[in-house]
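Below you'll find only one chain, the form predicted alone, shown as structure tokens.
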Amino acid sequence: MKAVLVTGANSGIGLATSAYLVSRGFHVYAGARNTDLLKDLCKNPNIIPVKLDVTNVKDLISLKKLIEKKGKGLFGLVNNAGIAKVGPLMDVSVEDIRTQFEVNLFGVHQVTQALFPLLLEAKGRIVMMSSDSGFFATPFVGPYCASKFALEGYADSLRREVLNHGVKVVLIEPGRVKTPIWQKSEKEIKKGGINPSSIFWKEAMAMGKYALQKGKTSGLPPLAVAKTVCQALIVKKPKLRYIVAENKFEYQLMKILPASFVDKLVTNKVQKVIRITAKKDKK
């Protein structure tokens, strides 16, 4: 039975996929930052909580001498621990832009590193959760968008560092999944994270609107991407990216359109969604 550590595994696509991996014949290592919230999954005797704060050393220290004690090795990583900052990036505070990289870039390479030995031991997987934002940059959600860019350079250099040691890292691209990552969102929002003084208030608060809305009711089922996750870890030859979408023509087709172009589509959706919010809000 092959073991796999999942970061992030408190809820959403973290939560799912740990359920998921389960039940296809994988030992679990479930890490969260309130094992408290892991009390269903603790059920199954595969399945391990683990106290994992990507960005806390000693949390780490902990994970590495619990795995080395269990004696099962660690064939997957998979990176999924992350948080989304949001807003124009003007108004954005270093400190928000800071922590918004602790936790989606710094945090994976700290565990990735930590956890490296083992995974090369057993010519495992590491798998990188990026997504839509890591390859098409939306406005006022540019922490976010960055940080994810940031990953899939990174995990770009890592597979090619690693290749010839029988590793193999992988990115999953999700795009709007409907995940507790939107309820976080919109407290960000509602506690200052749009300035009502800020130029760019009307499109800002427009456009979170819109996605917030849409990530909650049309956003695919977190256990898409558990699926995928876990065609990743099992099949010979995975693929480098995988995007979980519905839309993924429109994804691809905004990979290799000029990027003057995608502007322009960009500017005229911000305009489109300022006047179905406008219309809404007088209802």
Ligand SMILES: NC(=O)c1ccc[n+]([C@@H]2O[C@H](COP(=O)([O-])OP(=O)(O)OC[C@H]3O[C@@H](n4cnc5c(N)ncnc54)[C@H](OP(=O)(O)O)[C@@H]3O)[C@@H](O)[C@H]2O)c1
Second form
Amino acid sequence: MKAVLVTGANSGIGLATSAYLVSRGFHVYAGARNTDLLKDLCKNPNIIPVKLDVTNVKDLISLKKLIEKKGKGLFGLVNNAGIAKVGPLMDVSVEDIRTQFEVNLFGVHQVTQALFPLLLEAKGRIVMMSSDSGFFATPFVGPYCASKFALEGYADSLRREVLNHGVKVVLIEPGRVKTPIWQKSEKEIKKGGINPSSIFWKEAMAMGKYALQKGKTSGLPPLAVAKTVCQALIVKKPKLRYIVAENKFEYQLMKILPASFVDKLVTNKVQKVIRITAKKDKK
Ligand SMILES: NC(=O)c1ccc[n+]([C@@H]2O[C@H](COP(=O)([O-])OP(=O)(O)OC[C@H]3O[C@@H](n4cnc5c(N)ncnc54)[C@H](OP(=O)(O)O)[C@@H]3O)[C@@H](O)[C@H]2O)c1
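Requested next: the structure of the form predicted in complex with the named molecule (the form predicted alone having been shown above).
Let's see the whole complex now, leading with the same chain.
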């Protein structure tokens, strides 16, 4: 039975991934900041709850000791934990960008570095939960996009460093997935994440409302991502990147179209969304 650690296992994609992996015969270490939230998941004896804030070194030291004590090694690491800070970049504080990177990049580095000796021993796999925002940067989601672009660069370098040592690094790039991340972003915006006196207020609010509405109603189920993570862990030759989205073709097109053309598409879309939102608000 191969052992895998999933970070951010108490919610959304991490929760679905932990449950799915155990159903496919993995032994899962489910990491969460608050392990009370793992009670239901951990009714299965093959899922072990572990307290893990990816920014906390003490948690990592205890976790490593626990994994070593269990004696099952560690074949897989799913770096899933993440947060999304949004807002017009010219209004976002440097603290918010630091917080964003603290979890989505430095946290990933810290966890991966600490557990690498175990993954090396198992000739295992490191799965990075990136996003469509890791290759396609949308306006007013700048902190999040920057962190996921950084993660993609980190993963590419790491993959090329560890390849000859038998460890594989895989990026998962989901589009919109229906998880609590959208409600969390909404709360932040309501708390004043977008400043009404900003010159970007109208565009940012319209895009924010549009994205939140889409995320809450039309995203893919987290299970779709969970299945892809499982594939990345079990197939002999995993892809380097897996896009998990309904509109995969559109994304692939965005990767090859000239950036200036994509800029026009994006700005036209922002204007369209402003018009749609204004109409809806009038009703
Ligand atoms: N939903 C989407 O549309 C989508 C699309 C592409 C990529 N993704 C990526 O998928 C991953 C999971 O997101 P999700 O949509 O499932 O969101 P979610 O339901 O909000 O789950 C995020 C998880 O990360 C955890 N987390 C946050 N900060 C942490 C920290 N410092 N240490 C440890 N855990 C921490 C959260 O724990 P708490 O409950 O304690 O906050 C939660 O368990 C993220 O990396 C996200 O960027 C999501």
